[in-house]
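A single chain comes next, written as structure tokens; it is the form predicted alone.
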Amino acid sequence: MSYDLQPPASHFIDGQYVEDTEGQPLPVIHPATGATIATLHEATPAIINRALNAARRAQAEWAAMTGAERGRVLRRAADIIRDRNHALSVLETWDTGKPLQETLVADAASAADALEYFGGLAGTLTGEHVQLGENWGYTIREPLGVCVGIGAWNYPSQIIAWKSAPALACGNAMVFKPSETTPLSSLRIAEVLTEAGAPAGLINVVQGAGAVGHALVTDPRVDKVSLTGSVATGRKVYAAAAEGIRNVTMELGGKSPLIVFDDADLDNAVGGAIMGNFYSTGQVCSNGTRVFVHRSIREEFLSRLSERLKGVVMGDPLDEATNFGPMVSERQREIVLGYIEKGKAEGARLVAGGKAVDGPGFFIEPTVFADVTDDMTIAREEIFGPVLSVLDFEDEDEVIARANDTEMGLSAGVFTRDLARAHRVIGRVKAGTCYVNSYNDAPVELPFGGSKLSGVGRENAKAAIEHYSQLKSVFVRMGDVEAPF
């Protein structure tokens, strides 16, 4: 099968596609050409109201089902997504510009993994019995209610599933707002969940930019907000959600360190640096963009990295031979080019890349800087593009202190053959999601999230259940009540 680039309507509410042309037009731009491939409309107040009312109603029906029944729906949705992986991947490539070579294995497939995992977990979500002498107590794990998900533009299919799967497994409903830059694939994931048996209204998708997001996260019908986005956006959403004392999960940005010791397997370390800087054209929040390389191997590292960059194939992202796509938008490309100019101006040595690519689309060369110091802008601020900064180090304590010298703490990685050192260093690095002799793996079985300004809460794994449910405690007295009067 294949999906039309122009969806049946802009929004998916109460089990069906819904349109309201009173909303502002929302053009969908293909990043590889700059052409408009679809036009949607932002959600009006009427659309938002309709979505939240549908979610409220469906949530009560869904919560009354057993966990096993809910899990069956999620697992069925996972199977449907896997059956349609190629069509969903093509749609994702049109929407994001990411190479089909990548979306075939990393996007809809990841969404299916999340739905399958939490589908299996749904029937196991129980409370506990606590004996208190002759008295006793018990706990009940309950859903929160209506959850709002706010998505980013780099992994649209994955993000809606990472948020919806645990939410639905716990008995909640979801209203999801994808990024206005990449609005297409979320509609299809919601469609699949409904086809798999989710009650109409349980999963809703509404389109729009910041104003729509603000309306959702401040609505009194909303019990939980989960955002994937920048630190700046996170501050606003967190503050808005706090007004209503809503539960929140914030998966924000990073400026993560990747440390390469002198005994590392150099080819693997270079591969890790590539995965941590150039996969998805560098548009990954957990990227290890500060690559600390031991001074004794720095030049060899740079030489091998430069050689590997000869394997970059830019072009039509729908061609499976292409392995490096465009930036998601012209604006994002301009932001990245601005950082590259700052790197040059502040004295970093440009080793590779550094320029926009002539022709249609928003392509930019994979860029490597060496001789980067800790105080340079490119070493302090999240770039969210294919810019790798190499910093020198000599001493373990020194590199750990420098790695931790950031307000963010999403991820960190270390390459070394000395596994005692690997665990020692990871134990001291202040980051929530870490890697040893690898980088940017994200299996659904492991929690994902950050510390410091990089976020609050965790996505994936059993840890996510704590962020999409609440415990009710019940004390039971078996004898008489003693009172002072």
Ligand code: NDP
Given for the second form:
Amino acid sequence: MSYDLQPPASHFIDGQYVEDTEGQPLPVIHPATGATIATLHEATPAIINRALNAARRAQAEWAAMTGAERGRVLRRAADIIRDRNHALSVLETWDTGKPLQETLVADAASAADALEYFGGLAGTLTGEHVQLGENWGYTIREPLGVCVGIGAWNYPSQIIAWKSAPALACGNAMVFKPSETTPLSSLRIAEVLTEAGAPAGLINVVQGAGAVGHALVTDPRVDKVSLTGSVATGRKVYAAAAEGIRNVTMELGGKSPLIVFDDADLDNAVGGAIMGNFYSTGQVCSNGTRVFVHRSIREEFLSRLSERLKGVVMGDPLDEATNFGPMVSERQREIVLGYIEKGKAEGARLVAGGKAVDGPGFFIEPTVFADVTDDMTIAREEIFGPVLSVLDFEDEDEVIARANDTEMGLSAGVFTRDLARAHRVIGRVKAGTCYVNSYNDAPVELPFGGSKLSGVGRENAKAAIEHYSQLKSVFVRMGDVEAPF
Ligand code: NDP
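Now show the form predicted in complex with this ligand, given that the preceding structure was the form predicted alone.
What follows is the entire complex, opening with the chain shown before.
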């Protein structure tokens, strides 16, 4: 099978595709050519209203089902997604420009993993019994109600699934707004969930930019907001959600350190730096963009990295041989090129890349800077593109202090053969998602999320259940009530 690039309609509400051409047109651009491949319409207030009403209604029906019944629907959806992995991956590649080589293993596949995992957990969710002498208490784990998910453009299928799978497992409904840049695949994931047996209205997708997101976040029918996006947007969404004291999950940006000690397996460290800077053309929030390399191995590290960069195959992302795609948009390419110019102007040594690629599409060369210092803009701000900065260090205490000298705290990685040092360093870095002798793995079984400005809450793993459910406590007295009068 394959999906038409133009979906049946812009939104998916109450179990069906819905259009409202009153909404602003949203062209969908293929990043490898700049061609418009579909045109959708932004959600109008009527569309938003319809989605939220459908979600409220469906949530009551869904919460009345047993966890095992809910889990069965999620696991069936995981199976359908795996069956359609190729078609979903091709669609994701058209939409995001990420190489098919990647989308085949990292996008729909990761969505299926999340639905399968939380489908398995759904029947196990319980409260607890607490004995209090002859009296006792118990807790009931209840859903929050209607959840709003708002996604970034880098992993659209994964983001809708990482938010919807735990939300639905806990008995909530979801209204999801993908990034306006990549609106296509989340429609198909919602369609699959409905086909798998989710009641109409349980999962809805509405399109639009920030204003649609804001309307959702501030609506009194909404109980929870989960955002994947930049710190700047996170601040706005968190503040808006706070008006209604809504529960939030914030998965925001990072400027994460990857520390390579002099005893590291150098080829693995170079591989980790590639995975942490150039996968998805560097458009990954957890990227280890500040690569601290021990001074004694710096030149060897750079030379092996340059050698490996010869393996970059840039081109048509739909060709499975391609391993490096374009940036998602012209705007994003301009932002990244601006950072590269700042890197040069502030005195960093350009070792590789540094330019846009002539021709159609939003391609940019994989770029490596050495001699980067902590105060340079490229070492302080999230670039969200294929720009790797190498910084030198001498000793452990120094590198930990420098690694932590950022307002963000999403991820951190360490490469060393010294086990004690690996765990000591990880114990001291201020980051939510860490790696030892690896980088950027995100299995659904491990919590994912950030500290400091990088976020609030955790996605994935059992930890996510805490963020999509609440406990009701019940005290039960077995004897008479003793009152003062
Ligand atoms: P943005 O912050 O620009 O947008 C994120 C989403 O929020 C989009 O859907 C956007 O809509 C929407 N939005 C924007 N303004 C508002 C608002 N006022 N109210 C409600 N919604 C709003 O991020 P990008 O899409 O550019 O994604 C890149 C960022 O995401 C990077 O900082 C990256 O680090 C972060 N990210 C974090 C991840 C994590 O798990 N920690 C994973 C992936 C990315 P629209 O864009 O359509 O206008």
